[in-house]
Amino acid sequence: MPQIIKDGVIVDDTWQRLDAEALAALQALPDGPVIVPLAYWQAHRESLKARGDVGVCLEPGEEPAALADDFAALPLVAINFPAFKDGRGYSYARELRTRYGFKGEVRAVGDVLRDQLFYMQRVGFNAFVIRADRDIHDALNGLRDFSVTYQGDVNDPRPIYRRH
């Protein structure tokens, strides 16, 4: 079973991601927890609600804003770095737990290396599907790679100066 790094943590990963033309190739979706392009949620939105186990991959493009009715139906969110250099999932990330307070998993996958995971983290991110060509523990580490930060962020927005 592929492993990711969830909540700091390398866990098993349960949740299994298709694509359009992976689902154009089902007759039906499989038992389990799936995630779906955004396409694909937007078409069959309440039947998918209804199994609670479906979550929704976000593309570069593709905003948050989309699942504004959404997200009390979802576990889980990903959003897909195509490559390291698009940063738009950063802000997607941000936007889902700031703006909409999403609470569920908001997963990073696609471009993911171990020097974005500290920011990542920042922003929203808690759960990281790592390259398969890189070491998954040498990426864990990657989330300790700062142990001070002066800016706030999602999880503490207070600077340094009004931390203590």
The other form holds:
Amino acid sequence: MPQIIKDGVIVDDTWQRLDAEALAALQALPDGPVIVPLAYWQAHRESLKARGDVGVCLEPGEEPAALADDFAALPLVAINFPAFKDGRGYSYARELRTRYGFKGEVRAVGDVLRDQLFYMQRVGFNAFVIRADRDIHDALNGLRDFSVTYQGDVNDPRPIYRRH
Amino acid sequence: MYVYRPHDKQLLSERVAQFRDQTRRYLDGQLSNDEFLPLRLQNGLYIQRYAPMLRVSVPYGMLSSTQLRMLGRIAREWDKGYAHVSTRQNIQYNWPDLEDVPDILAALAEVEMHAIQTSGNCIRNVTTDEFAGINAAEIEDPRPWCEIIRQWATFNPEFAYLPRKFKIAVNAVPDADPALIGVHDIGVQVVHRDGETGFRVLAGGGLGRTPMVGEVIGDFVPWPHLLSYLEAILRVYNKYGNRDNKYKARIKILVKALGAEKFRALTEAEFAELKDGPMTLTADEVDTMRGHFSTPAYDTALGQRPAALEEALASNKAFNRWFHTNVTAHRQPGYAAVTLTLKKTGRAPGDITDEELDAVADLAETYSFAEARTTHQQNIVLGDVRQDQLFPLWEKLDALGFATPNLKLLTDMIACPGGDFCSLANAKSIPIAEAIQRHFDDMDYLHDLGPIDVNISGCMNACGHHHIGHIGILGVDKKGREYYQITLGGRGDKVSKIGEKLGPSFDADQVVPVIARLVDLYVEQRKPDELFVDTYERLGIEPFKERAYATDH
Ligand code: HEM
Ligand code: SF4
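Form predicted on its own done; form predicted together with its partner chain now:
Now the complete complex, all chains and molecules, led by this one.
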């Protein structure tokens, strides 16, 4: 079974992520936890909500606002980084946590690399699917690059001047 | 100046370790070029024509003597004995080896310096007036606000992968713009209203390919909300900035595309959520920051214009000239600010050697509370010099070649490294600067002309700020040959204003004669005490165009 980093440790990944193309080729959604694109979720919202084991993947340009009414029914929101340089997902993750108070899993997928993990966990990601050609154990070290931060973040909103 | 607390030191040492490991992984082949690129850029490291270029951060331009000496040591040990003062008050090295950069960073960290976010698509070094804290015209010292912004911006996790680089400047002088806030991604103007400090916040200014002056987005942001407001703007930019086209990715394009109204509405919506939240500034924290920039131990018994100064002014013509050009009034009676011009003919503007850095460190120690400042015009300021010490200081500066009395005059040019070092250049800039300096080498004539900003860039990226030069010179490439386009009427003196193109570009050997003709026209047409750029504004571009392209001259 593939592995991911979740809550700071390496674990087996039980989720299956299906893109639009994969979904089109299927008769019906498979059993077990699946992650679907936003458009698919929106088209089948009611039945997917009822299942309780369906997560949504946001692409750059698809803001969390699109899920504003659905968070109670969502166990997982994934945010895709088609290229690690596209930083929109950082603001999306932060909004998921602070604006919508989303408590479920926020998962970084796509071009996810060690040197971005420290930032990603600070904006609210708690799960990382490391790019397949990279060593996940090495990537784990990226979560511990710093012990000091100036600004508040999703895990501790207090900036350093309030942390006495 | 800001003195590191233990956590600042800890952060820097962890950064050095992180970058050392990133460099190791790159050299081992574990990181591709593409992956290493933003990592090294966020550490100020470019790969250039001949070698990497390392840009060291100088927050709001402040340097201690200890730091100056370290900059000298780095130039000596790891570079070719030179450093370069940049138009954003940073220090650049043109010849370090990639393998050595972690050691250079470790050396910098010893003196509370770094290269964090000096490049790359993140929030860059915050800049301000080089006379911050000593300028009699400012309403308060902008540097505590700069430091507050610096800390918020440093490794801000949400804004490390922006659509494009992001530059913030702060100004506290009313009715003037010495920090060039009009041409920054965000410009912060410190204002007082009904006894309360707040900020007028501009967004969407910048030079480069599409030069623009920023729009007022926040009319009055009360001080506790400074960071929340900045964060709101950055979030709007991060979400909606263009990422498909590098040339349309700056915030200025977004502000323009949406219109200031819409941009303001989006910002206000984000701000509404952040306002009064945990990032709200506290009076305690602001006081702590102010404490870092407290007044040095001035001798408060000093009077203005002591006898020693008056005597020297009366007896020494060269000193007198320098005094009237390179010395700036100070808010503290009996003190003055002195600008060391790094504009000696034959030397690239802004270049400084290792020995000179050491010498400046010594002079700062003897004459200016061991502090110096870099300027966006690529010079260095000793900010707190006793007026009765100006003469002995001048003698030493003169011996070192830093007393060229040309501050703000035509030969005090801003010039980027251009084709001699920069792989993006369309044309050379340094030889053009030198040709201008050689032609206009008569000090009496220069002084008669008065302040004229000449700014030169080797390509449209505008590192030499050509758009805001009274006379701007831009290197362009036509069918593989180098030409120079001239703009007139730009301003970066009292206000920021983008210059107008004069017309078709010129051959390299035409640049000096054309400038000479433009200057002649000014001399013929000026009213008493009128600056070149004011005469230009009064007459408009036509007569200048005619004169520049006249062949019978
Ligand atoms: C030699 C290596 C350098 C490279 C490769 C380089 C590259 C660039 C690029 C690509 C831009 C354009 C960004 C945009 O799209 O607006 C730019 C802008 C700029 N550069 Fe450089 N640069 C170099 C050196 C310098 C130096 C030596 C200085 C200072 C003397 C400098 C100061 C600036 C400034 C102030 C801008 C800002 C223009 C604005 O406000 O938009 N750069 N540089
Ligand atoms: S303006 Fe162009 S040539 Fe000059 S330093 Fe910038 S990128 Fe290089």
